[in-house]
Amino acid sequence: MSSDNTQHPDHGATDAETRTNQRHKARMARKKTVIDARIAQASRDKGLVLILTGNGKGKSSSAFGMVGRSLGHGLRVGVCQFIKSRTDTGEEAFFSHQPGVAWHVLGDGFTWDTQDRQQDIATSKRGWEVARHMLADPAINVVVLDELTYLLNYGYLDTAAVLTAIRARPVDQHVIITGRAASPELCALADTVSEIEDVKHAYRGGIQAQKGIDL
């Protein structure tokens, strides 16, 4: 009987390595069968509502990653950035000049900067009109509603009206919503909800926002 240190004549592996490889191959074959079956069951094709929420960094970044992916497939994308007012971010500088993207910065700035609730409400309603038209346009394949959750949580927009517009959108249109504390009603409407956890952030270490990473 060969010892575990004996070289396998075909591949230069020991008998122990050969047995490990065989077990791995059998395990992956079983896993492939399960995954293939699940893929085969997922036969529906529809526009999705995706929510990126939670206190962690990367919600908008993930949404803009999907913007890039969509453009790679030749899809048309509409982006509505609520709350934010700055137009010098890297994503705006890049995507707003790409064919197939309609990019709108629709905010007046963070609420602690504006310090004017009535102004924030008026700005939010004007911005929502832009978003509402996008949600009714079958030529737009993907709509990003960046930081929409705040407008709903602060009561700047009527939640029922927003949910109705999202439900009534073209059947193949995808909607990506970002922002902290997505409401139960919004999450119930979504097909996919991802909550990004805040484990550690450079800001709390006294490091300012960095180009290409934070803005």
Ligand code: ATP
Contents of the next structure:
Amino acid sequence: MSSDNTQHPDHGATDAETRTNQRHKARMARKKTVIDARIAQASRDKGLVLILTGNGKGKSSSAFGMVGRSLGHGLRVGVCQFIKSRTDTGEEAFFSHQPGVAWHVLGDGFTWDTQDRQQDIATSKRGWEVARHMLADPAINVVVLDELTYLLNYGYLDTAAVLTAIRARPVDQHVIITGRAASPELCALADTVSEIEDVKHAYRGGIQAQKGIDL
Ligand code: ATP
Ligand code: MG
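The structure above corresponds to the form predicted on its own; please give the structure of the form predicted together with the ligand next.
Next comes the full complex, and the chain you just saw is listed first.
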């Protein structure tokens, strides 16, 4: 009888390693059965509404990750960047020149920079017109509404009108919405909602926004 340290004749593994490997194989086979069944159940195509919310970093950059994926498949993408007015970001420099992308920076700066509610409302309404046309255009496969939640949460746009336009979009069009504190109404409309937790951020360690990471 071999001990746990005995070399297995076939692969050079000890008996203990062989038993571990067999248990792993059996566990993975059970897992595969469950995952394959789930994949088989999820067989429909549909234009999705995705929400990336929460206080942690990674909301907009996740949306732009999906822009890259979409372009890789030859899809057409429309991006509306609300709130922000800067046009020197890496994402804009890269994506706005790609074929198949309509990129719009529609903000006036953060509300604490403008400090002018009427101006913010006027800017938001102008920006929303661009978004509304995208949501009615069947030639656009993916629409990104970056930082939209703030416009709804501050009451700059009428939530009911925004939800109606999203519901009435072409059936196979995907919509990706980012921003903190997505409302329950918005989340109820979405198919996928991810809340990113702020565990730690370099900014609080005195590190300014870094090219490629933050802009
Ligand atoms: P990103 O664009 O990096 O994915 P985000 O969309 O999740 O970030 P925003 O609230 O839009 O977050 O913030 C934009 C900028 O603020 C980015 O430079 C980002 O790194 C920074 N930021 C994001 N989360 C935090 C945080 N919790 N504390 C401080 N700065 C943050
Ligand atoms: Mg963002």
